[in-house]
Amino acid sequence: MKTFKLLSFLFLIGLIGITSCKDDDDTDPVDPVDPNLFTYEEATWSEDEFITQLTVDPNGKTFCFGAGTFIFTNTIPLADISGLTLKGAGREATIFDFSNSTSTSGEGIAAIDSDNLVFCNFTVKNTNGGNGITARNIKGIRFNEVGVEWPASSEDNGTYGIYPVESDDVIVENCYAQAAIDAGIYSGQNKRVILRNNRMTLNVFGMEVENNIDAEVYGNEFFENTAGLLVYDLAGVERIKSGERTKIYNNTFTNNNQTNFAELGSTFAADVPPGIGMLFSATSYIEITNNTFVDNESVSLLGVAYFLVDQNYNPLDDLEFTFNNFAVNIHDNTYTKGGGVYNQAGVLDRPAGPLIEIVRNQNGGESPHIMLDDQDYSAAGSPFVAADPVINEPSNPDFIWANFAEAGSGVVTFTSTDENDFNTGDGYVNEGFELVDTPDECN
């Protein structure tokens, strides 16, 4: 009798542990099939059947994939949809493989003009030159436990892994991005953005936050990229001319010293030398706090005006664009270096690399922890001088404040090497924001 009870108990525990696409309370085998739920298994997988079900009436539907590898020969198209969930059995368990895709865009998933989209618990692999997941003009989108991967660094990889743009109320959490040519995770021209607890490696930039309004970047791991994080405003875009109110906190930036593998001249990211933890440029109301920078051997934290991004840019062309950085508050971060390798060959291979070398040579052969542009570009014909940042770093990092107005001619003038020359009072503090179109959880 005891043996029978034990076997019954173990059988019950086994049932509880089985992953299912059914609702938790859906235990009656005679219940009708949920018309809003479609399930797919590797053994019976049909891409044609999935696309048919996806395009008939996808509003309010959940498309649930079991464990295994699902082969796609084209991009997954999502347009004009409200309330769709695309989910797998786990980021490492469910693989969407696009190695054999003949899509003209090369993208894995392409979503546009929709609201309340949820992507969770799967990985997109091996798109042929296109982004892993593109989402444009979405009101409320959540990526949770989503991966985008290419197996190795290559110019043939996609530009971006996870790429939400021109959207509102964006959440990217617990995701993984590997080997994107530009950025593993890219948030562009979005309003109200949360980027948290993600891991990025072997990309050119691990993550980029471009022309965003109200963004929080926290709990992320940036390791072994060319550079970790870029927060900047790009000139010439329409939806958001100048981004503002970004908080970067509780992130780790470790050993981002990998050689840049993007094709020279293809993007701004292709110009960036290795060894940078975080770079910010031409943005406003930014708070950088409680981050840990470890072994980023060119510079842990670099802040420059837009002139160094595009030396041909004329600020008078668009007075709505933020040329300099304003209201920057850097405090309570920690910095260490020396455990990684200064990738000199990789640095000198990139257009912006000589600037790193010039500063390093003028600093006795040492790379600083923090290097900031004094933002006086009058010598370069730009009559704009920005306010100094507020800096309060108890860790006493190596610090360089320099004039880069003539950097294009190889001239860099150190203004200060002492952070105590700066304001150490109260700086801008990001008070947070509330989402408007909050995307659903992954259920």
Contents of the next structure:
Amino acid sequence: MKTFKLLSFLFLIGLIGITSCKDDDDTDPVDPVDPNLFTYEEATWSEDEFITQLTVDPNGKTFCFGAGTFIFTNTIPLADISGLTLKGAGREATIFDFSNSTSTSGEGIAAIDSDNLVFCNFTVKNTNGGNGITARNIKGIRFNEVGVEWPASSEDNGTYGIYPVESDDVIVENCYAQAAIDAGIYSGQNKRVILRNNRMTLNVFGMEVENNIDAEVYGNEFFENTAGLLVYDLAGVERIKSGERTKIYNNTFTNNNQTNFAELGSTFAADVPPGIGMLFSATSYIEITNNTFVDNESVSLLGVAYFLVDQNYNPLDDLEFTFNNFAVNIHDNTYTKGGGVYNQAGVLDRPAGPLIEIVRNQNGGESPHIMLDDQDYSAAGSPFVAADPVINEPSNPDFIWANFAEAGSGVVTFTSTDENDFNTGDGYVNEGFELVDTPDECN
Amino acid sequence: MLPALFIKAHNLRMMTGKYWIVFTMLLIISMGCEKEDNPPIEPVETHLAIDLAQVPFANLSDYGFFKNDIKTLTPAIGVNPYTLSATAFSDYASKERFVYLPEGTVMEYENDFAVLDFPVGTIIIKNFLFYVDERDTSLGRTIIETRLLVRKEDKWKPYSYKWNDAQTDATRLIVGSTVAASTILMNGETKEIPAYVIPREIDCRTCHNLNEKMSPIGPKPSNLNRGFVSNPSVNQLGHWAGNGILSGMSNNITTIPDYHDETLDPVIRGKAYLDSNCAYCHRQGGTANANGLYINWDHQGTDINAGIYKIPTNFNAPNLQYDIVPGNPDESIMLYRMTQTTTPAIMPQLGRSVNHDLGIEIIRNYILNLE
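Could the form predicted in complex with the partner chain be given as well, to go with the form predicted alone?
All chains and molecules follow, beginning with the one already shown.
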């Protein structure tokens, strides 16, 4: 019986191998050698052989890994490549293990200046402090069924899991990210981005959408992170100074109350208290709809001006940078709370925590579902007047519209607690977009 | 006579074109000499000619860059030595740089801060070596590796060669390696480098990258505008222009100073160090373009782009917030990362496994003197 099980298992593994690394249409029993296909198996794995093949000519090639664990001692660099597929036998079947990597960047994969890259069906594990997968300046990139993981929450983990930046036509789908000290999945300074059907857990932020133009975030599951989703713009970058047109819909944000495990430091993520479903700041044209917020016990949805990100930032430094949230439309989401535990110790441990505590104290000990900064920082010298958001929430969530300018001194002035004050007609409706350089499917 | 020729005989199969003809001619001359028993005639040395289609060769000696004893790095005709004003730190390795130009080709000046426009067929040759004692070079040295940047028809390509222990040749090494090295610095201090890294060829482009293309970094007019090491009173650019291998030169070139000069203004000194040690990535069009930190000498930007009160995009520095807090080096992430030797804090990320004491001092004084 045991033998039979073993044989079935081996047969199954064999099948996975065949479907992952051979051309399905190829029925010829004597396989001609495909010059564009390189295959690797755990038993015969040679990193030097793989790197040599990548060095000689990676263009148009498929690098296909069987089931098993592949040990890497250094980053996988990809540059100047037109068309490359890196794939495994399944997200949980093929592991790229960087535990013993001596890479000084600490990254697992680092791609740059390429087009039409496909990563699918493998997991990058345990990179030493660097991102799992960085992809800079790529025209057309798809991540499908890719995992990036560290085993548990630790301040020594990598900064980001999947990190496409300065790229066009980006798809991240069906991916899994666990225990990044900043965001599990990140999209920065990209144009035309689809982030869908991913699952993120135990990260500080599940996902971060930073300085993007045209992004759709949907079908994702944010589960037990410190905070679920961050959509914001960071000052001081060049390619896209102010992001705009982001649609966030059909996502679930569940029990994101984990203590922030990043060392206190320079990233915004390190400042963030636990218990937040979604946070947005300094972003424009954003539609948030049909999302489900469950038991994010500090606040389900929080919108703040850039002062909360960087209190020393001079809003006159760069007039192209949109300092306030602008054209925000929040409608038809559902909110529940109380099924989780408000993480007070974790909240007070972080620089932005007092804001949560003050608001709760002034709100009868209750966390609100929606809390928005009125963005009036005239007292702090900002000449900018913020536009009010449009809110249309039939579920009637607990709502606070307040001035956060004096939060550092322990004062938060509530202006309104009725979201109907902001139900002012047509809000910004995202029309969607079409990809230009459509990244390949994984095949 | 014959033994001298014989040194190159093992490269016969690699030789093509003009090089092969020269060799044959020399062989004929030498045979003639012996028959008639005349005093040896020194062969007329001709310009090195490398067939680009054959590059990369398996061994460094196959190129013929260096004559006589290869480890003396004595250049053949057509292989031009040069040095840079502000250099990149590479774990205390000394460097000897050369550029091979095909006969009759010319480098073109573009502007002070752009690397020269090199003709197709150019090979930039950088040798990484450690002196036993920098104060007395006669005590010997070990050449670790030689890196080549080859200007092919369409793009630059990198090739890497690791020297053998006997220092008789170097062999191509695609996948990199680590070696232990040590040296005694000019100040008498001994530096041990337990794991000097020979990068993988595939890593070269991480630093050698500008505007989506592989590119040389050092040989730009502002960094070449100085005397030769062997003859400091002769300006490198002037010499090349005079020899007809450099054209279009400007008469008034901005020079990035040598940061070893202790008499320099601390901010100028810091900028020179940042330009040669950080800005190959941290400039517009560099590998770190997305970070928005642009610290090349010629960047004219806002304070935030220079790092002043700038939050890094991709690094959580413990208990620090900004790249540079003017006047306060110990609160500046820039200095913090220069003092680290482990991932991910270490910066630069390639070419350094130990701290550069002088660089740390220079940047400390730079930040201290910023307002």
